[in-house]
Every structure is written in structure tokens, then in C-alpha cells.
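As C-alpha cells, one chain now follows by itself in the form predicted on its own.
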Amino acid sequence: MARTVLEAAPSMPALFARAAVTARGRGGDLPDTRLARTGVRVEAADLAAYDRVCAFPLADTLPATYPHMLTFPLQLALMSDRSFPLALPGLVHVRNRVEVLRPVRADEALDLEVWAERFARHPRGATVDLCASVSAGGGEVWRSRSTYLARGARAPEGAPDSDLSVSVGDLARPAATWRVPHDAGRRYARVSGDVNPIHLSGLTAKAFGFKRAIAHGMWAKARALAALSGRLPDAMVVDVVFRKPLFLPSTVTLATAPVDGGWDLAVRNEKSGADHLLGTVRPLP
């Protein structure tokens, strides 16, 4: 497996632009490539801006979702390359699993690595997993698996079926109600760099088959975890599926229930009750 170490984080707007002009004619197997960065430092101002957008309290440790911010540019570089078999424009994030092996201090130097695996069949197309690992002081401290759906795509012959199942218990009573504003996608894009057009405006979202702009799934996940701040395990697994798109603007509810030292949670549309996000938080075994 080839491993390439990048000197700096790639420009995400440039990667989205490159992916758009090279979208046609893709296919084949997943690339046997890993992208990495070493000695990455978190900027305090960047972390504070992220905390404000996602409603995390300021702290000297990183929120469970923050390392995704650091690894996502590398994942995007992998997906935008011509060797990646699925066209990036229109890819939808449908599941995200994060494992926090220990609290990660905001002042630690971090080594990042990403790769792609598990090309799978889905009733509406094909999925692929983008994996990430973060290490500090010579040991792994965080890892994740993000599953993306390419609607209308075909997985290779013999590929397994996608696994998008996360089981939660009875979550009938809302714990909170949020009004998600029309510019939530643009606000999260400014702190994350994720400028996928489906999140930025109704006009750009319609070009990819959505009636309005939709919120980033990772913002919804972060916002739900922020509501549980101070009540989460130090080492944990946070596994969520993104169901219905969260169109902007919207009013949603958060329902939670304590389970086995962790939580079950759901983010739902206030009017229809449709699930936008279902997830579990469990102490790391």
C-alpha cells in the first residue's frame, strides 16, 4: 500500500473544483493509497470557532468530532483524485462511527492518516468507507469510519451489502428543540472547510437533486454530542446513521436516553417526526 505524507492540508475548495471537472468516466476498484500528515497542531481560534458553531463548551480537550475536521481534507484529496472510482459531487454521508480511545488534548501534536475500503452494494447505488486514524505520542488516540453513498453507482461484482444499521431504544420524548437556520450549512462550512455545494444554498443543492440546502451530517452529530457535554465517557464509540436530509431551515428535536453507561440519541423533524440522525454512544470496551 502506497503512503504519501503531505506537508500541509490541501485546499478543499480546489479539491471540490477538481472533483467536479473530473467526475465523468470514473470506475474500477478503490485506490490502494494512504494519505498522511504529521505533527499537526490545532489552532486555538479554529477550535473556538468550531465549538461556537456546534455549541460545545470551550475546553482543553478536543470534542469527539473535531479530529474529523483535521482528517477530512485528506479524505477529500483521496476522493477527488482520478483514481477514486466514485464521483465526489453528489456523494452523501450516510454513516459515521468515531472511536475516542482517550481524551485528546488541544495542544498535542497529531499524526493523521486516511484510506478507503469496503466498497459495498446499496439499494440506491454503492457505498464506500473512508477511514481515518489519529495518533499522538506514538499511539493511536482516535479513529473513524465514514460511509458515503453514491446514488446510481454500481459496486464491483461480489461486493458485500452495505451495513447502515444502528439500533436505538425507545426515544419518544424530546429533550430539546432546535431551530436550525437557513445559513447553518454556510456557517459550518466556514469552520470546517467542507464547502460541498449541497450544503451552501438552495440553488447549488438543486443542481445535485436536493430541493433545498441540507445541513452537514457531522454538524448534526456534533450538535447532539454537545448537548450531552459533561455526561459522556472519556473513551467511547459514537456511531450514527444519517437518515433523512435535514433541509434548511428546519426545526428539529433531540431525544436521548441513558444506556449502559452511554446514550441512545435521535435528531428528528419536529413536524413530521422523520429521523434525521439515529445514534449510540457507548463506553469503549
Given for the second form:
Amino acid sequence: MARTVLEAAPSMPALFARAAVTARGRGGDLPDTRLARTGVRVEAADLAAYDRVCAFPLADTLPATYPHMLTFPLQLALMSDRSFPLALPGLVHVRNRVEVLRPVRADEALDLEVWAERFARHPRGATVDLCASVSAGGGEVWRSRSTYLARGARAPEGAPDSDLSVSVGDLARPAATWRVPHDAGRRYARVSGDVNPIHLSGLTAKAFGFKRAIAHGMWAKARALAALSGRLPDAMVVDVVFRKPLFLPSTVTLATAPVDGGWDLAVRNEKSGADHLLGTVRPLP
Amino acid sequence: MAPQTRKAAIVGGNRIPFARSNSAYAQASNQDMLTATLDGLVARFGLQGRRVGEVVAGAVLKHSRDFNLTREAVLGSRLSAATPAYDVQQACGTGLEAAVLVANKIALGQIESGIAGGVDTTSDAPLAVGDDLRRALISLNNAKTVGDRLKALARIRPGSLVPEIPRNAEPRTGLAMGEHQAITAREWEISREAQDELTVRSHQNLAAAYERGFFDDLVTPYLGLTRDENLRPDTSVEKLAKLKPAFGGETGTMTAGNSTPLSDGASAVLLASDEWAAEHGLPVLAHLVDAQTAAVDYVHGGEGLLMAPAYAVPVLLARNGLTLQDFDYYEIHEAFASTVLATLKAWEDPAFCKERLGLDTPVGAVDRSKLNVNGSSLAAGHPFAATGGRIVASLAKQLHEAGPGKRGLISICAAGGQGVVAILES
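Please could you give me the other form, the form predicted together with its partner chain, since above is the form predicted on its own?
Complete assembly follows, chain above in first position.
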């Protein structure tokens, strides 16, 4: 296993560009590289901007989804590297599982580590998990697993089947309606650095086969958690699957139901009822 | 129907450190700060998921979208979502008035517990569009034809686009609060030295209170602040003497030092019946005995804008059979050092007490060693609606520490020529 410690967060526009020009000719197995950063501090202004875009209250503990802002650039570096077997353009975020082992304070120094694992077979291609672990004060405080689908790709011989099952109960009653504006992707891109062209404008999205720009899945997840502020366990696992793309602009509904000390939740298109996001929040012991 | 009333208990309080304007809390909204403050109170008293009788709070500078500010903060907090809430606004009297409202419902047996609070930001200020632009936009919205729309648009001039910034000024007089107080300071001949001395004491008392851990169970750090940002433990009369007058012209006595700065912050106080506190294993620091408001005609009546507490206190004393000297502690909100000094002087002045208050003998003097013993707004800062909660919780704790049967007086002046005063007893 090769572990590389980066001094600073990599530049994401550069990574997206590198991933695009080196997309062809990829293959093979997952690299066993781990990328890490140590002593990372959350910038107060960055957190405030993120909170505003996702509707979190400005507080001294990080939203459950915030550490992803710190680990995603490292994961992108891993994925854009030539050693990564799948081409980044066309990868679709289909599942994200976050575990908050304890509330993380905004002023803690954080150690980050990311890696890829679980190259798996999917009926329409292959999936891969980008994992992250965040530690503070010597102990792990947060981890996440983002599953990406590469349509038409093939997992190696003997790979397991991919697991995209998150089941929710009956969520018939909407708790809230959100009007998601046409620039929701650009607004989230500004605070997250995730400048994937499919989120930025209709034109750039078309270039990648989408009829319009689509909202970031992690924005929808964050926005749903923000709606549950004050009603979430301190330690929890938040597991969501991303289904139909959320085209911009859209009007969507959030449905929630209390289950087992946590929540089931769904973000759906208001008109068609199509699921954009289904997920569960469960307390950790 | 409750056959008789009971005195509401003050169980404790929580606030975030107060920040100077456009500083540590520049990115925080009123709702952010009030929610954080409620959550701190919830954590301190084990109220997670619990329903309290009512949460009452307010903000002086409030955006129209925050019409239900307190209820929204409750919904975002760890309190039960089944906790009712409402907003109040009585300028700088908001926080104390909220506590009085909660205490009165507890006194009547309508609720068993309640939270009173307040919040203000002068950083995340609610800018409004100017009135010309506002009217033009309403016409535009109502326009049915293209011609009407163009007409409405034509009314918009570049100058209309300048937003209206909330000002700390009286709508009827156009004078800033400091300018009003400068008139009062001159009328009562309050010296610069006396104001600066009171200011230094406020800073020293607040610093000493922090040093002895007095605020450990009253304040929860927020966004990197652990103490009030305005606190200058090392300030001195000599340092303050160097400041130029900020109000009252070149010969004015009021400076940025002996006036409260614009501040951001929030506070909350938990009140309850004695029975509720006992059931939940929570302490009773003090009881809210009684309260009184007063207002003066500062526009045409020749009275100072911030002099209403001077009128409210004698009414409160008479109703409770007390004299001004029957108190162990006094909390007189330091909007300006000269406000405190003018109020004290008025109570000692036979002519004022006779002519304005209708009293044959003056209200009398206050033992200065009992005044604002843990510092007040000059040192802590003054996020308008948050000051009442800061004072109620601090005074209740001070009385509790001093032992049973101790009495404290709170006096808070407010914009619009109003005052809110109250008596606490341990």
C-alpha cells in the first residue's frame, strides 16, 4: 500500500481537466494508493458559505456532510490519476454513506485519509467505492463511502456484486417543498469546489449527455440533513442512494419519517414523484 | 382558574459571548445565534427533546422573513418541536420583557416552564430597499400591461437602488440615541470623568467575574469566542480620557469608550415553577418578584429619551413596599455610562422626584459598590434584545451565591422613551 501525504488540498479544476484529457485507455484493477492530509483546519468563512448554501445553521459542530468537503478533493486526485481504472467523465455518484462517530467541532485539527475499494459488478457496468476516514485527537471521528457507477465498464474477474440497497419505509407525506433554482449547481460548486461540468450549466451538462444541469447529490443530502437540524442523533450513520438526476431548476419534496431513533427520508420530484434521493439516518451505539 | 399566583423561579441561563459588530459573528444570522443559544441552554439543563411551556424571544433589528424568528429557532433546536414560541419586541427592553411575560404565565399557572431570550446582530443587518424602489416594484408586480410595466420601471432611478440601512436613531426626532443621551448628559451635568470611571469599573468587574469562573455556567463559547469581545480588562481612566467625543459635539462628554458599541449576540433564561424545577432536579437561583414598565414623552415632553426607568422604579418600589435602598444588588443597564449616572442623579434630586415623580422625598442614593458587580453593557457589549437575558441570568446567579432572601433590582432603558424594570429575590 502506498500512502501519500499531501501538504495542501489539490486544485480541483486542474484535477477535472486532467481527468478529462486522460480519460481514454484506462483499465485494470484499483490502485491501493492512499492519499492523506494531516492537521487540516476548517476555514470559518468556508463553513459559513457551505452552511448558507445547504441551509445548515451556523454552529460550532460540523454538519454531518461537511468533512466530505475536505476529503472529496483527495478522492478526486485519486480518481483523476492515470492509475485509476475508470474514466472520471461519466462516473455517477449513486450512493453515499456517512458515519459520524461523534460530533466534530469546527475548530478541531483533522487528519484525512482516502482510498478506493470494492470494485464491483453492476447490471449496467461497474461500481467503485471511494472511502474516507477523518480522525481528530488520535481517534477516528468520521468516515464515508461514496459509490460511483461507471456505465459500460467491467469489473475484474471474481468481483463482488455492487450493493446499492437502502430501503426506506412508506414516505407518503411530504414534510417540505424546495424550489431548487437553476443556479443551485453553481452555488454548490462555489462552496464545495466540485466543478464537475454536469452541475454548472445546461450547455456543459449537454456535453456529457444530460439534457440540463443536475444538482449535486451531496447538496441534496446536505439539504435534507439541514431540514432535520436539532432532530439528529449525535453519533449516526446517514446512508443515501441517488436515483433519478435532479434537473435544474426543479421543485422537489422532502418526506421524512422517524424510524428507530433516526429517520427515513426521500427527496422526490414534486410533479412526477420520481425518487431523487432515498436514505436512512440511524443512531450509532 | 388558578386561585392565586406564584412567583416564577429563575433556573439558569445561557448566552453566547457578545461580539463586536462585523467581527466574530459577522456571518451569523439572528436565527443562527438564537438557535445556538437555545441549544446551549438545552444541553445545560438536560432539555433535549423536551417540551417547555413557551419560548419567548425577540430581536430589535429583524428581517421581515424572520417574522416567526423564535419559533423557527425552536424548530431548529434540540427542544421538542411541540414547544410553542412567539416573538416580542420592545427595543432594548425586549429581553427583560420576554422574561416578565414568561414569568407572568408561570405565575398564573398557565405554563410550568418557559424560556425567555433575545438576539441581535448589527452585522447581518436587515437591509431594506428604499421606499421609492419598493413602491415601484409593487406597481411593477401589479402591472397588467406592458405599458404599465414600463411606467413602473421608469420610476426607478439609480438613486433608488441604494438600500436603506437600519439606523440607531429615533424615527420621530431623527436623532441617534447617542445624540439624545448627550442632551440628557448635559442637562444633568454628568462629567466626562464620572462616565469614564463607571466604564472602567464595568470592564474591571466583568473581567473579574470571568476570572473567578462566574460565567462558566452562564456562557457557552460560539464561533471561536470564549469571552465578550469588547472586554478590555486593562482599560483605565487615563486611556479613556484620550478618546474624542462621539456625541454632543466637540464639548461632548460621551465617547466610544463610555458608550456601548454595536454588538452581536444572544441570550436565554430558563424560568419555571418551583415544582417543575424540583421535579426535574434543577436549582432555583431566584424568583422574579415583580416588574414595571414606563414611558416618557421625549419628543415634546422635555424628558430624556432614556429616562423612563427613573419613572418605572418608584412605581415598582411603592407597589412592593420597598425603598431603593432595600436591595443587595443593582443592575442598571449601561446603554451609556451617562444614562446610569443621570438616572442615579435623578433619583437623588429633590426637584426631579417632586416635580416629575410626584414624590415628597427623593428616591435616594444607590450604594455604588452594589451596582453592576459583574460588569454590564459597557464592557460586555449590548446586542439590544440579548441584554435582558444576560442581566436576568447573571443577577439571579449573583443573588443565589449571596444566599437566601437577597434582593436585586434590574433597570433597562429602551428606544422610544421606554423602560422595563424588575425585582429578583433569592
